[in-house]
Amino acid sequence: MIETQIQKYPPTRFMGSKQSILPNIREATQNLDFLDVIDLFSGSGVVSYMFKAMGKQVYSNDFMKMNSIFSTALIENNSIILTDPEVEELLHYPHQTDGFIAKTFNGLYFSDEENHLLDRVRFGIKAVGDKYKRAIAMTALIRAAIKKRPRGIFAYTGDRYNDGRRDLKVSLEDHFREAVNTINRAVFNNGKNNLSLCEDAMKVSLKAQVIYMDPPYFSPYSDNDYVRRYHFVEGLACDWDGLDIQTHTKTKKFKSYPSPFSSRNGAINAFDILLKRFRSSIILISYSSNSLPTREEMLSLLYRYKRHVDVISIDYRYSFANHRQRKTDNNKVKEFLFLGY
């Protein structure tokens, strides 16, 4: 029943996305006694909807907007779908916009079409009354951009690496249709009162039995740069409020949030914060092997705070074009569990 459940959510090519390694999480949890959990990094929102979906209450938070969004339609969200006349509507939005997609991203990422598509459809989102309506819509059109764009990302201009696959073939239209369609069936109530979140994940003054931790990895072989690849997505969840675009760039992206994992002695400080401050939890972290502080340090950091350690490694390939390729092949790593209690 919960593995079902699970299976429902919408899939992922998001970078960093934990969806292929969800059994190891959830057998790393499984035997555990807790009722609420907090995602603290909830990126695509897969993990929280494991914990959703095995009964637990969720808080899943993450500091972009686009991913907060999710949440709030598949995690917070516990009844409510978006009907067929009323993505219609959206699709079809009649009153006037303010071009804004169509005029500042011209010839960039989608045709002058698409563009216009874009423009109303955010529109008609706007006007929606209820929270989780806006938030599944938004998500779909989300969706849509991402699978209608070659390699799902925008950090470059053009269609160059279009290989014909059917997502760069279907309509930008029916890919909000099915989105749609695919998030109205992921959605279910597991009987909780969950709560989605957008706040840096350094404030969070939430408390839960379980802190799951999936932040972004610092590493000498990639970039963690999120904004950087969705800048797009992400001024399209924020309607690019208060977002001060880069004109200058070919991409027009904007500047990119401020993380502390961005560079090695950022991340040891951020985690040796947040495992004080949650010390009273289970914690559990996800951290990969090509990446900074390593398996050692992050033992030493948890055993700070935690009596108890446990280490569950996984084999896995980076299958996401995000680290560069070198002779020892550093996209085939090990990707760790950490359990402290």
Ligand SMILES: C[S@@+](CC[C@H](N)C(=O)[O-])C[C@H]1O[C@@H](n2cnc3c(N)ncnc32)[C@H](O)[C@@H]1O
Second form
Amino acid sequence: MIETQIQKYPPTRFMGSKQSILPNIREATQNLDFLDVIDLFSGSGVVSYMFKAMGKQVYSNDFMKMNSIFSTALIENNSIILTDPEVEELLHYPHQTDGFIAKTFNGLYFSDEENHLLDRVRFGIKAVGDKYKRAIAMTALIRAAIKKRPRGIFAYTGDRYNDGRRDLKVSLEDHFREAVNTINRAVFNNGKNNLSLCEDAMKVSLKAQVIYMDPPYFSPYSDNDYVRRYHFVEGLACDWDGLDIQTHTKTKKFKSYPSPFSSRNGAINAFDILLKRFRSSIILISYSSNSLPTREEMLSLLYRYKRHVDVISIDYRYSFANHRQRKTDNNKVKEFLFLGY
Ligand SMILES: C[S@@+](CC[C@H](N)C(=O)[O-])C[C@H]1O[C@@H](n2cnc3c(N)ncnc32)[C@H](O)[C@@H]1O
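Next up, the form predicted in complex with the named molecule, please; the one we just looked at was the form predicted alone.
Entire complex below, previous chain first.
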């Protein structure tokens, strides 16, 4: 039953998503005795969803608004769905918009018509009263924009990676409708008060019996900047409120959020602070063999605060390799799960 529920999570191409190693994460945690869990870097939300399906009380956190909205729609929300008439109302929002997307991103990612549609739905969503309906609609709009975008990212402009795949042929409207249906089907009640947070992980003061940490992996060979790839949809999620668009950039991105995981020493230091803070919880960390800190460094960090550490090693191939990695075939890495207790 749990398996069937987990499979309802909308498939995701989110960078670093752990969708493909969920069975390993589940296996590592299913014999542990715990009631609640914090997913500190929730990303696509798929791991939080797995814990929700396992009947746990889940606190899902990510400092990107779009990711916290995914969790509001599918982790915190236990029952609300968006109906077909509501979807059509959003697609045909009748009032004037500010045309912000059409003006700011003219000719960069989508056609004029698609930009106007994005503006309309964006305005329609603002007018929706219910928080969970808003979250479902925004999650669907973001999914639609990502699907309609070659490679699903916004780190380049134009259409140069258009390989003619189905997703690029389907209209934005239909992607939106399809996404709402997929999300509606995934909404379920696990009988717990789950919560979605949008905070810097370094400031999360909640406690839980299990803490799952899956921060961006630091490597000197590739950048792990989520905002650079997803700035357009993150902007959409925030309505560009408080975001400072760097108008001189070709992509019209905004300045990335500061994160300690963008340097080796920053990552080591951040792990140390987090491990210390959550020392009385069971700690599960995802990390990879081509990232820093190394496996040995991670072990010694964990042994500062935990008596037992198990390392589970999973063969894993990243679909999101950069060119440099591909040339050296370095993208075949091991994904580690460190379990400290
Ligand atoms: C490897 S991804 C998590 C993937 C997720 N486990 C999944 O399966 O989709 C890392 C996430 O950490 C988030 N992040 C990076 N720095 C953060 C910080 N300081 N506080 C909170 N979230 C952060 C990023 O936005 C990104 O979503």
